[in-house]
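Next up: a single chain in structure tokens, the form predicted on its own.
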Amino acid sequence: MIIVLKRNSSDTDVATVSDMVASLRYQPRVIRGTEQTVVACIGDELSHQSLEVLRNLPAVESVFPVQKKFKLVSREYHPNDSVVEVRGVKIGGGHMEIIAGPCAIESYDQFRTAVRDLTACGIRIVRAMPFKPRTSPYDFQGLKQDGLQIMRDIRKEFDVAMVSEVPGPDKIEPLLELTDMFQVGARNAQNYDLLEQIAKAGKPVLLKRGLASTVEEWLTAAEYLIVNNCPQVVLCERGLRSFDPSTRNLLDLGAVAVARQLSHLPILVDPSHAAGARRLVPALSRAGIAVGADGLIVEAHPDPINAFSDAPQQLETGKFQAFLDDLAPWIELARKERRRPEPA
């Protein structure tokens, strides 16, 4: 249920309503707008008492149900776009951001070269992956502890924000001091125990869509994070498993548009994992920006042909500026589109 308070309700009014919501065994979540305050009531409406009785409170303007399984993620709860901040870098709400970096940390020289090239292009958040969950146990799994030390050394030199995938709960603590944003990969998108554990760590989270997840399942996974007090969530569309081998995955641009309508959370597009081929990454990047994404996460490597993993889809970091230059007009057009007033 969503409770909308009357305009200019006082702090006492908000506290009174929140206390009554809690007395009915719901969790009240308050969001303050410029003119009105909304209280989202988290709980099972079938087993708990109805909140309809709160309609009669003097400070309450309306009470209405949210039929979706995700509530805090929905625009009913938070009508305006959310902005997620990663070490001073803003994503969402008109702030476009390109995240880039290699599929995995392979060596000190490889990662340092990648970070040097990308930061020279203006990249402010880099992929830093010491752990790589892979389908085959024989594929490169990352440098693990050695990768953590490389991250530590590179952070000291370049002072750049980093996003790192967490393959399991035991990897949260080792990454906590080194990464600025946790990534939940497609294989773990519905690992609810991991989502709850990551939420408690207090870091922003990049949540990729599962290999076969519906939009509702994707947003409900984000709900797990927010319900567990992790409001800084960025969604990421990376493509679904498909029957067509033309691309590695099927980039679902329709889902990006739908998610933007249903949810206030920022959304990135991952053209690299969707394409599986570097020649397709520029076109899919333009498409992602055009459909309304708040940015991209792109794989880039100093020597992609000899990369230990995902070699065919990684761009060359030494040529990344050309990729950004080609993308710049699309980003500017998308920003102009966002600034247009909504039709009356």
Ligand code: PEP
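Small disclaimer: the values here were computed from a predicted structure and weren't measured. Positions refer to the first chain, counted from 1. Heads up, when I say rigid core I mean the largest set of C-alphas that superpose within 1.5 Å between the two forms. First, how it differs from the form predicted in complex with the named molecule.
For residue 325, the Cα coordinates differ by under 2 angstroms between these two forms after the core has been superposed. Superposition of the core reveals a Cα shift of less than 2 Å for residue 306 between these two forms.
After superposition on the rigid core, displacement of the C-alpha of residue 291 between these two forms stays below 2 Å.
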The other form holds:
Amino acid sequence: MIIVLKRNSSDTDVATVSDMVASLRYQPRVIRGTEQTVVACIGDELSHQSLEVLRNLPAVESVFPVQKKFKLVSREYHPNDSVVEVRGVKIGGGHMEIIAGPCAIESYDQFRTAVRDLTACGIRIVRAMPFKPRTSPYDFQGLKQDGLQIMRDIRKEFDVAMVSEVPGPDKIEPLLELTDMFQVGARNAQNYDLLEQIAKAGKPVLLKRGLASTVEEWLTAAEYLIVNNCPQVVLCERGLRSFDPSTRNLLDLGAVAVARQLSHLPILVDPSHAAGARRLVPALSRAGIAVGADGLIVEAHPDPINAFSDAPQQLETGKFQAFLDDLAPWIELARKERRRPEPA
Ligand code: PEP
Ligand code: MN
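In place of the form predicted on its own, output the structure of the form predicted in complex with the named molecule.
Below: every chain and molecule of the assembly, starting with the one above.
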């Protein structure tokens, strides 16, 4: 950490700050400038107590952390892209994957038709959501137990991997046998207890960015998973809450580029929850691929107009091949780009 002292600090002030730094088991190095004095503090910020408490001292102007709050997710720790495998399907490190499926499982027929249509287009991982955390308690919350039974039946018929959102720790166990990847939703992106419990389950995790999480908070949430022995983490940008209702959420493409530079973890873009409108999904999908995402997670329903949740944004599973065909040249171009070294 770097501690900047106020202008005209006395030698006594410098000594007081240095003594406090030493008492917190960092080594203080005093750097005297012409106008201001700075104390550089040497020590591992991740294993030592934070020096931010020194902000309260009258002689201190500011305290800057130097180390990042995340280590295991960072490129310094693991320079090459990591590859996450979901039931044999690779994501990351040049493996681009399009995940698709309905917002929620609504009935046996609805889910079966969706999976049939999507697997016919080559989709290898489907959204399988028996639990739906909703903003309003009056909205459709998913079929729950009945949804689990539908997943069980569909798994027998189709050779496809499934990703399922875990809204709370008590849903880990019922989903454990049925799903191949756990999703942590945007509303739970900073539920650290849930992240720790999910990590223990030992499955790959799709970690959505919170509605108002900074990139640092998003990556630090991923650190919770990895530090708890769950290295199979895929990040997902799904748009932030913004002032502008033109889109449901503000797709933060810059954050995808930043996260790719800071972290080795694969990143998906969710164009559906960002757009909130079917007609915008193709454009946001192209943008996500172009900015460097390792794939997409797209909502698709056999009869979107009559969907129980997120009806305006779901693509039609029967027309999904046309969506994929339009996207194909962009994916091809992004793959070629990936083979070129990133500019520093
Ligand atoms: C979802 O993917 O089903 C979902 C609810 O998304 P988010 O958590 O990003 O809102
Ligand atoms: Mn949805």
